[in-house]
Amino acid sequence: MAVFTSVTLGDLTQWIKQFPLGQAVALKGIASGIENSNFFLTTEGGEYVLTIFENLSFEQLPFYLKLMHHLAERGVLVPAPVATHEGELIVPLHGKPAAIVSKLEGSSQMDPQPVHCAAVGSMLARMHLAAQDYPLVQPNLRGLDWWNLTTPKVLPYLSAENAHLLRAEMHFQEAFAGCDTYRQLQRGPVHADLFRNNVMFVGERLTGFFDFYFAGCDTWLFDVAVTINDWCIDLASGVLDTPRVRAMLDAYHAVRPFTPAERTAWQPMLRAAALRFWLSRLYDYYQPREAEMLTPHDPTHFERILRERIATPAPGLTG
């Protein structure tokens, strides 16, 4: 992610000391994202991705890299964190909670074709079916609540025709949240974040699913929607590419049917996965942080979306 925290290997001298890897040989710093400072570490004991997280807590920590090991030993693919000599996952850092995970093989594919998005999806459907029984419960913490108190912050910096968009999305989306076919569908842990970028794979294989610092729980079908949102579009339109979106739903299905509830609630949820992204992006855009290799997202990637989901019927989920 963008550098907020830096840190050098002289740094590390003594804090790696901690960790079952020998002495850190090289450090990097990963110039995307807006959240985390991060960096690709090259210990004695081989390559990992070094984290220090700058608005996740001590506390609210453990939720995601518990989440991380336990799908680890169900055999989703994600990283593994590791521990220190004490057993412990998160270790302060410049007065900061760090962690260290396993490096994924392979690179992201940023040009997804249909067999891409059918890894895509059974293994989202296998990360679901295998977060079930994970017992630490957190809410999604970018979710109804968050756009509430976001969408007055960002609202000044809008024009007349997006900031009625945002207002009356705002008013379709706590409305859906109140109804019966919202309070049916089936919730657990989710990564909520799993865009292209944030998904490792060597060639047609897929190798892992990272990042899971948005990670909370909330319904099942956001995250599907938030998935295809992203890997199933035209990014110049925002206009959902149906050969790609088949793959990944009918993949998805095959290892967790979908439930009349979340075939009715598809299309709204579409458009609720595009507004999170659009106001996160407003914010981040019109109230940035300072940070080493920052470059905020463009929010009218997701305006255009979530206008896109509003206007034209997504393909149907199978059922």
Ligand SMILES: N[C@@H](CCOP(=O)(O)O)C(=O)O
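All values derive from a computational prediction rather than experimental measurement. Positions refer to the first chain, counted from 1. Compared with the form predicted in complex with the named molecule:
Treating the motion between these two forms as two rigid pieces, residue 313 shares its piece with residue 183.
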Second form
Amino acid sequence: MAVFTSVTLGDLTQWIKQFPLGQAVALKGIASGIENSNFFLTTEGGEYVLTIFENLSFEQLPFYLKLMHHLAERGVLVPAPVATHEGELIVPLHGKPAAIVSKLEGSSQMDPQPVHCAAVGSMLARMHLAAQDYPLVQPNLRGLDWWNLTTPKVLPYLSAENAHLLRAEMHFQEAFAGCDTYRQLQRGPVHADLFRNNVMFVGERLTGFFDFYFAGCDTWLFDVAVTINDWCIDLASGVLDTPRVRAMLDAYHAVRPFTPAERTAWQPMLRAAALRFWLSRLYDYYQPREAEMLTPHDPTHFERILRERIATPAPGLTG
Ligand SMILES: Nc1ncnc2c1ncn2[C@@H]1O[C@H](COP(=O)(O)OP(=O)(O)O)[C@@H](O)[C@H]1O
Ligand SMILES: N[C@@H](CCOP(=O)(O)O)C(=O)O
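Same protein, different condition: the form predicted alone was shown, now please give the form predicted in complex with the named molecule.
Now the full complex is given, and it begins with the chain already shown.
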């Protein structure tokens, strides 16, 4: 259940008039999702998604909504935010920030094949290039600083073996982030959470990336690593599936060629991407937020992926 703030069609009668969308004719709560209250909204103008933001503030939201607007204008397939007659993308609803974005066709592909991975790789590279001239800057709020803050909060709950793994990996990643190769990596706005459930497909046709609310400025390679660690693995073991990895990396490289520094950084970056989600899942598991109504994601999934990336070299960035 992920409608934390209820809204009725009647609530929208006056509210919707600030948008150039005509009257609201249907509204349906969306059950999936864990952060916000989401609704499918039909208006006289078409099909949309209405989101009420439960955690992000009016001050924090422009980075995400304007990024989606910037990308959509440049032909990257993402939900396009709808501006009010006054040009605002974020407006209050029931005292919380809310936005309307275009509805993507299709559904998530939870059993991806190489053809889906290639489509994701190609669109990801297009997204990185299209975001290069995005003027707003926000760091990845789930980056190294957050890992450093979070590690001591979860360590007391871990077994000796896992505490050792976490400490050792944090040392490794601190050193990696401080090295020359890391400094040479290309950077810009990244999605940072491009899992299977955040991309829509109709058959083999990718219709869009969504859920940009972990986006921030980070290395492009980190985004690639996060995406590979979800789309191109055997879910039970975390082991990479070479045909899917190759399809995604080759398609990305065809649009935006990988650099020599990225090739050097690839193995540690896959570990960084695994650590990021192990940590956030540990944090959500042991320190659930008060408003949280859902079962937290399983942290052991990313512990397995991290151990696997440490133990087994992944296929290289270029074949
Ligand atoms: N623009 C969109 N077009 C179509 N469906 C969407 C769109 N945005 C969200 N959804 C649907 O809403 C669900 C929840 O969205 P999500 O962004 O994952 O929520 P949360 O931010 O709460 O985690 C998605 O799984 C998807 O089915
Ligand atoms: N992808 C993250 C959790 C973020 O949740 P989302 O539903 O907003 O993508 C994870 O799997 O830990």
